[in-house]
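Consider the single chain below, provided in structure tokens and representing the form predicted on its own.
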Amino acid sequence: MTGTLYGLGVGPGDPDLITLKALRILQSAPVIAWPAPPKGESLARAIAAPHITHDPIEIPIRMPLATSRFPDRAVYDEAAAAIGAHLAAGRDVAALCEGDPFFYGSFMYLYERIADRFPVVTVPGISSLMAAAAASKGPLAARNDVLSVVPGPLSVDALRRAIDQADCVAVIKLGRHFGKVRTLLAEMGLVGQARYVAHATMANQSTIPLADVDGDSAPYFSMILVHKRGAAWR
């Protein structure tokens, strides 16, 4: 009997937002793996920490942050080999992922390497998109609205096309691209219909109208929500 790899979505930041299913698996898994920057704390591990009540074997997956090297295939190859050894020995492994494993989640790179050799179960989690909408006190979409999720690193022309074609938009992965996105939204006359959310559900959560945001950069864990009617219920 081999072990099973579980991809656990642990939610956007608040430890209370982990699902009951993910909690049950987390607390019984003899091995847990988690993504992290080259140095420092893992957000996924920090979210799960209050719920880890046993003493599992832990596999950190430390990934370079430079976009030119992400995803670093060698890092995921090594992680998959380490996880595979535990699975082959009959030990289940819980791989933690902030938000949802298959919504821009790093778990997909483990899944690619392991799913054809061992059983894999993906446990969905509350994504940052849902958390940001709740934090901003406004629905994302209604009726027949077209909702688009748009990565901030896209070119200005690609961003403009995506925003033009949607009724409501979530711009993610802002970081150093924040100024570019805000300038474009101003050119399109949409700043007044845009909300900025950073660190949704975390202790340092910030939710303000986009027009009131200072500076030209933003945290990685932030997004801009735009609804062209101003609010979905209109």
Given for the second form:
Protein chains: 2
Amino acid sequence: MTGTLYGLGVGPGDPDLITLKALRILQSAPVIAWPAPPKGESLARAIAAPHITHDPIEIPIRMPLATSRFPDRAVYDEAAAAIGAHLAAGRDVAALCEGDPFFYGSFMYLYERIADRFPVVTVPGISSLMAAAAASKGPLAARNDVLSVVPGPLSVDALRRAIDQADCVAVIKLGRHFGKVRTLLAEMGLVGQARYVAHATMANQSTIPLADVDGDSAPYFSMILVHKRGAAWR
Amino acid sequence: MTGTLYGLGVGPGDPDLITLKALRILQSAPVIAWPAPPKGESLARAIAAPHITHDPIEIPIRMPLATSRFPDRAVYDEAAAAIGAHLAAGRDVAALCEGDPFFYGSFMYLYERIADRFPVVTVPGISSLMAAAAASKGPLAARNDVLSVVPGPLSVDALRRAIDQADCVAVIKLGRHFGKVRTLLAEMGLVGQARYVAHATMANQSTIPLADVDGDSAPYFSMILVHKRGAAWR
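The block above covers the form predicted on its own; next, return the form predicted in complex with a further copy of the same chain.
Okay, now the whole complex, with that chain kicking things off.
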């Protein structure tokens, strides 16, 4: 009997936004794995922490701060080997994922290394997208809207094309691209229908009209929500 | 002291995919409201049912089967009046929402009628989008992908433009538009990278390569997921 790898969405930040299903798997998993920066705390581990009442074996997956398009393969190869050894020995492994595992998540790098040898189950989580909409007090999309999720690192032309074709837009991965995105939205006449949300559902959550946000950069855990028919949802 | 209206995401179908936060609010709300067809069962109510252990006052919101662009305003006016009376009397009201309240949800129609008079809190839920990705065993989007959510009722031209500009696409609200969407995806050479998911996380869940799906219509609770770089995630 081999173990099962669970990709466990732990939600966007508020520990109470974990699902009952993820909680049950988390609390019975003999092994947990979690992504983390080179040094310091794992956000996924921190979100799950109040719920971890047993004493699981823990596998940190510490990623170099990637500037390249593809993350460091060796780190995932090593993590997959460690996880695979537990699975082969019959121990389930819960891989903790911020938000939802398959929404721009790093879980895919474990999935593609494990799924041909062991059972893998993905448990969806509340994504930052839904959390930001709730925080911003307005619908993400409605009726027959086209909703596009657009990563900030794209070129200005690629951003413009994607935003042009959508009724509602979430620009994610802002960071140092924030100024570029704000300038483009201004050129497109969309700043008035745009809201900036940072750290949705966390203690330091903030929601501000984009027009009121200064500076050229933004935290990683932030996004801009645009609805071209802004008036439809105040 | 007035009550608070909670927009409560109850998730996509599996009752265990409710969050701890939504569960706590659900189980302490003296009043619950839920959308339903003209006759018969409410899906949102059915998803929440195993968790309703107290005996709340219940407000059904029965919508005519809408073929028009805007739902029947009178039904929401009436529901908002009933909910408002409870809020004014100091009773919290939990409005149950399938999936996530602000992801193409009808909660916005209550929100816009209530939010200027009473406190409203939206509790995000697992949307059908994340549930379908988990069921389909592949990432919804990754890295710098543009992800677009596209409603099936749009015209072929509008669908084509939206799909053209995205790396990953979720076509929702398929119903009688399924045949039109499949024909378009075939013309665009994308059937091989498309998966069909119906009733994600429910007992009758199915996930099938789009190429293997027959017929011209699909259930309401289905979607097509396309990833243009399909090979990247098998």
